[in-house]
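Heads up, the chain below is alone and in the form predicted alone; it's given as structure tokens.
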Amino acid sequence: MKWPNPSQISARAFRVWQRNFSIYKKNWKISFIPPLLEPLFYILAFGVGLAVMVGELIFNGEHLTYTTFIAPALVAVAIMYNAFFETTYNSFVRMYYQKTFDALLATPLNLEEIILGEILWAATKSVIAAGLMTVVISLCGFFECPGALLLIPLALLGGLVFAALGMICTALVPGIETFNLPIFLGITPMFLFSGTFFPLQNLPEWAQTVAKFLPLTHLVALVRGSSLQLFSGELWFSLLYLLVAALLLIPLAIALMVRRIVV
């Protein structure tokens, strides 16, 4: 496997974030709809439902209903449902069905602009959810600015640690039904034990230390402490762990996919 020489890689790339974001527009008023309602019905769902039973919980010295504590959270995995999906089943079928990664070759871009633009779009893509999200949520009074501002940048990080973890995916199974795997093994347990629905203190010490290994842990952690203005040191642990993440596994999701496709 070689890595991925920068000096391969240009401006080009977001030709292919190009191409992408005008398919987007044509579909955009069925992208919008999921995260639009999404936060919407898990809001009725646990406010009105399991809020009632669980009442208020203590988070950092604070007092918070059930819906405050999980409102942040959805944020947090729609961004990494955008980006891992996008760049699993949708560059999949992208790059072996619809051959558009040989019609893309065909121009001045090579293959490295080619990935790294599918995983700047699956970013994007999450971006756009997380933005959307965000209005929502604030509209019904749990999230608080100026930290809400916050969750923008933080999604298109998480972005793109999710995207090319996808994409890494992508480069490993022999078939689009061999997604399941890494989902089953991979996104379900983040999606539960990453401190999405409860807090991280309330499981087993071994479940807490590997949790601490999950992306979707920092990426919850630090919406959640943006979004509610709960500050802590520990943050900062978080999002260097995320941006570390980031410039390793880009260049090694890139390199995978290179020898994918030429071997």
Given for the second form:
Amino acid sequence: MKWPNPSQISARAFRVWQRNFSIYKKNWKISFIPPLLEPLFYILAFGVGLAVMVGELIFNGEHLTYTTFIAPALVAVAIMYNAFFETTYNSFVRMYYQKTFDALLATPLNLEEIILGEILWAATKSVIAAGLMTVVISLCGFFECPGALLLIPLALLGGLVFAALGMICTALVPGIETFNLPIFLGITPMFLFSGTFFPLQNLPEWAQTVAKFLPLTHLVALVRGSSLQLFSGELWFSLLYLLVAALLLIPLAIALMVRRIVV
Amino acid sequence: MAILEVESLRKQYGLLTAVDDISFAVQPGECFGLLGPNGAGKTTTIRMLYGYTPRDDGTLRLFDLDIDTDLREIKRRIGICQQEDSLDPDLTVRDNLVGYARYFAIPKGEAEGRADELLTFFALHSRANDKITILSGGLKRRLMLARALVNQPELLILDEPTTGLDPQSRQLLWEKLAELKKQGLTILLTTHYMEEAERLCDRLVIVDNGTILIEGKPQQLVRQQVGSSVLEIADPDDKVRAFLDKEASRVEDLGSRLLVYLDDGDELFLKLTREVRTEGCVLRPAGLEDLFLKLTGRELRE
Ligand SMILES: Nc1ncnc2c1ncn2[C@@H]1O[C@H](COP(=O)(O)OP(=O)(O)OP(=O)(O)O)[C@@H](O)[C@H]1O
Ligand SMILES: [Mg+2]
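Form predicted in complex with its partner chain structure, per the form predicted alone context:
The complete assembly is shown below, putting the previous chain first.
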């Protein structure tokens, strides 16, 4: 396996981003529906249905309603889903069925730029989704401004991490059905056990330790801390975790894709 | 200066040597053919030319630039029509061209102008706003070819441009390619349609099992290797065989059919039809297909 060299990558990667964006733009009305409606559904279901049973909970010394507690997690989960599903199913279809990468390789672009462009695009989808959701949730009165503005850069960082993870899966799966495996073993447990729907402290000690290694845990912590303006020193560690993860996983994803495609 | 120089090119897939020490050069303005049966190594060779597949050995120079140091510049100046369609199904016919031009950093206005020109040239204008998914195979192929020209390449590389097309589409593509050639475009093309090679190629190589069997101008090769005409005899009997044993020097026996390769004149044919029998005997000019089958054998591949 060959580690990508930064000198191989030029602004041409942006052309791949542009291709995906121009297609996304055409269907934006449909693409905008989930991020706009999803938070409303959850807030309704949890705020009206579940919160009465759960009541309030204490987070970082603050009393929070259950709906306020999960609202940031919805954004974090959307960041994960948007990036991960883009670089798994969608990139796989472009690579394997549509031969899009083959077509691009006959132009001045190289594979490293193509993969980076795909990852950047997936992270952009996370940013769009997180931005829309933040507007909706803020209008419902659950987020604090200006803290919620931090969700945009956080969505980009989190999006990059999950896009790279998705691309790594794409580089390794034999066929498109195999994505069920990383989703069932990785994404679903993260969705449930990363401090999303209940505080990590409710988990047994060993499970808390495991959760500390999951990227979504750190993204949820950062998104919740920012949007509710409940900052703590631990968030610096979460930020460092995501930065290091992005810096390691993006080159790894590129290297693995090169290994898969170049034979 | 040659447009393309291939020297001692090699590619190994595990134990299989897909391309085994291939060398050839393509001169400016010519159409060069790479002929060979299925699995001969044509696509593998083409893919190495634009850096898609890394080569194991050999040197590749295009426009006097080395592929190892100037791949981007090389790719900017060539147009590639791959064997498999790789059109963007998310885009319309026209956007496939305009979008592709973007990868070559062609400004939008210019790209749109070129797209319209190419759509007209390939008689695709009425389909400009159609989705790719509803196009027939022939239209897709034409669009692939149009796309390969969007960056105004100096060398056009075509991997089986007419495979799977009906005679009408094939004729149209041949006309268009001939026109491009007349405009001075250099073309490298793979095919297993002999008629295509005879019509378009100035020079060609026949490749099998990754090696070049022969190189030259199509007519000359046929003349030298096969002769000027071929006498075909269906359902030969002993009398015919006895006659040919005596009179002809180069006979290929396919069991139910005999092929007699002739260098000059039709005396043998006339004698045969006069003295032995007429039905089932046909005299026709020798063609590239005869040469191809002679060199690569008649058994099926893969
Ligand atoms: N990625 C690969 N891995 C392993 N073997 C391969 C690979 N690509 C091609 N081959 C093998 O290399 C040989 C040459 O293949 P290639 O595609 O170059 O043939 P071709 O001349 O283009 O054939 P066709 O006329 O069918 O397109 C074949 O035996 C093929 O099976
Ligand atoms: Mg081929």
